[in-house]
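Shown here is one chain on its own, the form predicted on its own, set out as structure tokens.
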Amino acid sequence: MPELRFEPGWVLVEDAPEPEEEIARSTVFALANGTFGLRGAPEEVPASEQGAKGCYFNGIYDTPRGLLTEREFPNLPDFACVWIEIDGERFDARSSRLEAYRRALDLSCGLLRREVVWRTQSGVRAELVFERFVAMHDANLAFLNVSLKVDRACKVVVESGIDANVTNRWADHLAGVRFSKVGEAIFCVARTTDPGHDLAEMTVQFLAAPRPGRIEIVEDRTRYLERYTFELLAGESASLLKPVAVHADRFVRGSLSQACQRTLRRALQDGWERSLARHRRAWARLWDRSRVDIEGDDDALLGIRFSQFHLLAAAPYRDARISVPARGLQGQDYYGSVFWDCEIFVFPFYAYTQPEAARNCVGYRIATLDGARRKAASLGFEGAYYAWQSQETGDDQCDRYVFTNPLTGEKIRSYFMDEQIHITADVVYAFRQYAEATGDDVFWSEGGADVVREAARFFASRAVWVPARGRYEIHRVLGPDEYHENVDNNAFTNAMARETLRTAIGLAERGLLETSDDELARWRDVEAKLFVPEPDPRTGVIEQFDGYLRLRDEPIDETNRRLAHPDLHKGGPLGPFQETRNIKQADVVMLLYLLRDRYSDEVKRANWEFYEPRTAHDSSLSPMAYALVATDVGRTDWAYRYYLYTSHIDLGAYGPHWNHGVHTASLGGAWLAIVHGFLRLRLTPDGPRLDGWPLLPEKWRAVEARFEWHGHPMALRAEPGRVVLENRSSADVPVILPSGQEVVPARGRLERAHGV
């Protein structure tokens, strides 16, 4: 696929249409505001074309045929549909004769603009401009603006409205669609199947042309369009303005029609220019709190700007009943579900730069605690076991039979749902990180402590006492490496379970968590005696799980060659990886990042060097872990290589499942690689901390990151041999540097030189 062009700073440009790559490009150019997302497919692409177009409302899911494997975001009716016809010829960038083309996404403000010069068969030179944004200042508003100018007299037809002839990845979700007129507005209500949600869209369309034309209604069961027919003379222009209100009944009290009318009323009072200005200001505020600047490397700058843009677009700013799906709001892959991707890879970005969004991510896990309780009970355990694949209730939407044997057609038993127990520890890890970064202890009493208590109960009941060894163990799990199933004492899982118990004990001792003396004593006993694999005293290597080092050691390419069919799951009893040391993704190395202060650089180096050549990186979650540990051990070259991979995964369309949404974990990993990795910054209860002096890639002249600690906006700038901390707040802020503890004065700076 031809590369996109980056106009240094903020603008991502496509210089020619690539019809065969439109699904991937629609992901790259997608827009969202945390409430709903709109894929970036051109207006003239039919809604019925699989994969390109899509609009998804966060927190709305549907099960059309009762199948767990089809429960996903329903695709809303397409309101971003505009068809232009000149002298009987319909415009389509994929087939029309173009003299110029430019599709550009302004990452600074989420404005998508497409400029086309179309030469019609009748000889008309038509200049077309399509602009759109999903409003960041108004959760339920989108705006489209289309204009055309011609160089000779011609007959023009413009069709626009709402088209409900949409497709989903797995199944059709709209059980019924109703169209009506509310005054001059087109009102569409689409009903989902199970549960039956009403999804509403309303638009008022304004066509401006030099002289009156004819307006007709094109209406059938799945669409309601307005067709405008008019004449243009040489040099004349026309435009179509289209504000759209988008609401879902789950988040509206009262009438959907009235909610849509209120949204449209605000948009019409402001108009296009003022609405766009308010939208720009809202984006400017987000960037002011979170932007990362890199000097000397445009590829790296594009990677972090693109990553942050889509993370900011997907953040749950307004509601604690929603979180960040694994593919954001930019696509349907992974069903729109929330995974550990959010807590481990995405959440730190919000905790450091958008604490309100982070609080809602935490709130989502609090709101879905009952679903986690139900899951634990269904498997015979106490407490709460969070869903591997979570949606609105917290009940697990992951099937026990995810894969199919392509050779026999038989379903393959998988263990994501019942054995990836580290998800509960990941949630608690994020809770603690949130408290440390923000200083918000109130949330513990607002449900946060309940989550930690139930998580501790789960791990205390899941651990097994082994009398012969005098210790607790955790058996039959699936760690981050999903190619080795039913293993015992996975180092990552056991270590993170112990961290959960430590968090619960610490909160109880501070009076922030209520429990009985007997239960607290039980937690302390399990925490003290839980087996966590330690580094080998000779090699420093941590065995990933019991018996791992007894497995066959061979090159990854050789293992891949033994795969019986390209569509066969590589792990489990039928895949070739289970019997080897080769792994899907970072496992022990991920642990060394998450608990980086618990392990020496020597141990990190030994494990990085051992596991890196044995890691297939068959998950987008993997490269960032190797980048982060590489920075800890001074392997800046490798860290940079993995940073570029993780930050460009969607831009280059080389990640798995790239055609159905952005890889939020990978994008979050790009930010982590810079802030936790190269800058070595961590927010602690005692202040921002540098775990070491920053190490910058060779090409970087400087990097600067903005963040917030306990309500104090700050910035860290690193150059070779020099760091500057800026305090943008009105109070002094303590910081911990490798040289000792210091204070950054209010509205002041602290500069320190260091050896490179």
Given for the second form:
Amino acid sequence: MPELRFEPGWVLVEDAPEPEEEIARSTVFALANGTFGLRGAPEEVPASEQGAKGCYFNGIYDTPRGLLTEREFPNLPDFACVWIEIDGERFDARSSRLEAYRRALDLSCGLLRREVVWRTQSGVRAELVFERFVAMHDANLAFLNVSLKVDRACKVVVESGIDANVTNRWADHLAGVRFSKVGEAIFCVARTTDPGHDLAEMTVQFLAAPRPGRIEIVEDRTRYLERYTFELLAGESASLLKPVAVHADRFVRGSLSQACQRTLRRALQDGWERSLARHRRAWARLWDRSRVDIEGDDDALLGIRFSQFHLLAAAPYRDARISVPARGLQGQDYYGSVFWDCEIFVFPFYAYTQPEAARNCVGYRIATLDGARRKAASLGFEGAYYAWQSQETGDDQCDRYVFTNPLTGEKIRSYFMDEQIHITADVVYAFRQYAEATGDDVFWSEGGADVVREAARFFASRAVWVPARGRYEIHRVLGPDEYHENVDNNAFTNAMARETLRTAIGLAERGLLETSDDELARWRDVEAKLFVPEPDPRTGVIEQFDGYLRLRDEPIDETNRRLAHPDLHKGGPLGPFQETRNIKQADVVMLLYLLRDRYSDEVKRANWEFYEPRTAHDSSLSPMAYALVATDVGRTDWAYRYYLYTSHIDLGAYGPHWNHGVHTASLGGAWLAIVHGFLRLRLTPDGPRLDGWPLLPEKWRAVEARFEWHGHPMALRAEPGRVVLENRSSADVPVILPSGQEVVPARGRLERAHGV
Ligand code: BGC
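Can I have the other form now, the form predicted in complex with beta-D-glucopyranose, not the form predicted on its own?
Now the complete complex, all chains and molecules, led by this one.
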């Protein structure tokens, strides 16, 4: 598909409509504010046309009628619908005669603007501008502004309102829709099927035209539209302003209608210009705390800007009952469920730059602890085993039969839910990272320590004592590489489980976690005797799981060729990967990144080189790990390649076709590749630390990242042979450089030269 253009620094531009690619483009151009998300599809595309359009409210899930799909985000009624007709001809960018076209997203402020010049059959030259934003300053507001200007007299019809003729891809979630008028406003309440949430939208539309026309109401069971008919003369313009309030009953105390009215009242008081100015300021504040700049490489800059934009759009700023779904709020793939993608890939960006959002992600796991307890108990274990696919209760939404065998129609047993136990360790890993980066120790007593205790209990009960070998082992798991099922002693899982026990023991020793002496003794015993596969002393390679190195070694292409049907799951007993050393995604290499202090550079190099040709990258979570470990071993060229891969995944150049929504993990990985990778920055309890001098890809003249350590806003700039740390706070900040400990003075800078 033709590439998008990146205009100076911030604006992403599409120069021609790409109807075939609209699902992916509607993801790229999606807007969100952490509370709800609106896909970027054009106003005139009817919501009933599957795919492009979509609007999702974070934290609202529904079980549809029938069993076509799992519980998921229901698609809300479409309020981003506006149809324009001139002299009886309806505008549609996909089929109308266009003399100019541009759809542009301003990443600095989340303003989507589409400008077209349309030549109608009747010969009118109409300039149309569609603008919209999902308010960052007001959680429940979206605002649309549509204008047109014509070069000769014509008859215009504008139709706009709320269209509830929506479904999800495989299911219909709305059990009922009610429209009413509240004063001048159109009010729509859609009720989902199960558990029966009320989702409300309200809009007051203002049509401004040089002379009054006719207004009619177009109303049926699924729509309520206002239809304005008027005349324009040569050179005249008209515009439609459409502020929309969007609320969900789960998050509103009292009446939905009143909540909507309050939101609309604020928007109406401000009008378009002032609302937009507030929205821009809110975005400017987010960027001010977190922006990354790269000098000398526009491709790389686009990658990080785009990644940060969508991560900032998806962050849960306002509520600790919600988190970040794997595809953000930008689409319905993966059902709006939260995976380890959040804790391991996305979360560090928030912990380092938007600690309030990170605290809410932590809060979400605290709030869903009971679901995790239920899951552990249902499988016969103690403690808490977090859901592989988590929604609002924390009960696992992942089915035991995720795939169907396309050759026989039979369901295939899969083990994501019952065996991917590292998810519990990932949650604890994120908690510790949050505490270290932000200095917040209070959250341990606000439920944080309960999560760690339950996690430690889980691993202590999940590990088995093997008397013959005098050690604990962990059997029958699925590691991050989901193609090899039911394996024993997956290095990633065992190492992360041990890390969890260490965190629990450490907190107990500091008096931050309560437990009995017996239990603490048990954790210490398991921690000390848990088998964690070590690097082979000769080759340095860590065996991914017991017996992995006995598997067949062959090029990935060959394995792929043996797939019996293109839609067959590639892993497990029916897929061709299980009997080979080829893997779906980074596994050992992911571990070497997460626990990078525990492994030497030689071990990292040996494993990177061993696993890289054997990794299919069939998951978008994979490239970032290879970028990060490449920076640890000084392979900047490879790190750069994988950085571009991970940061451009949704921009269309690479990547899997699951593009209904952004690949949040891959985008988070882009930020990690820069901050933990090239810049080698880590926020520790003792201060920001450089694990080595920064490494810059050849093209980069400089890279700079803002971050916050324990409440102090800072920035780190790296140029070849030089680093500058800036302290934007009013207190001195200690930093640990490869050359030793130093202090960056309040409102001051510290500059150091180093060998390249
Ligand atoms: C990956 C998982 C990931 C999930 C959601 C899968 O394809 O293998 O690691 O959590 O997608 O993004």
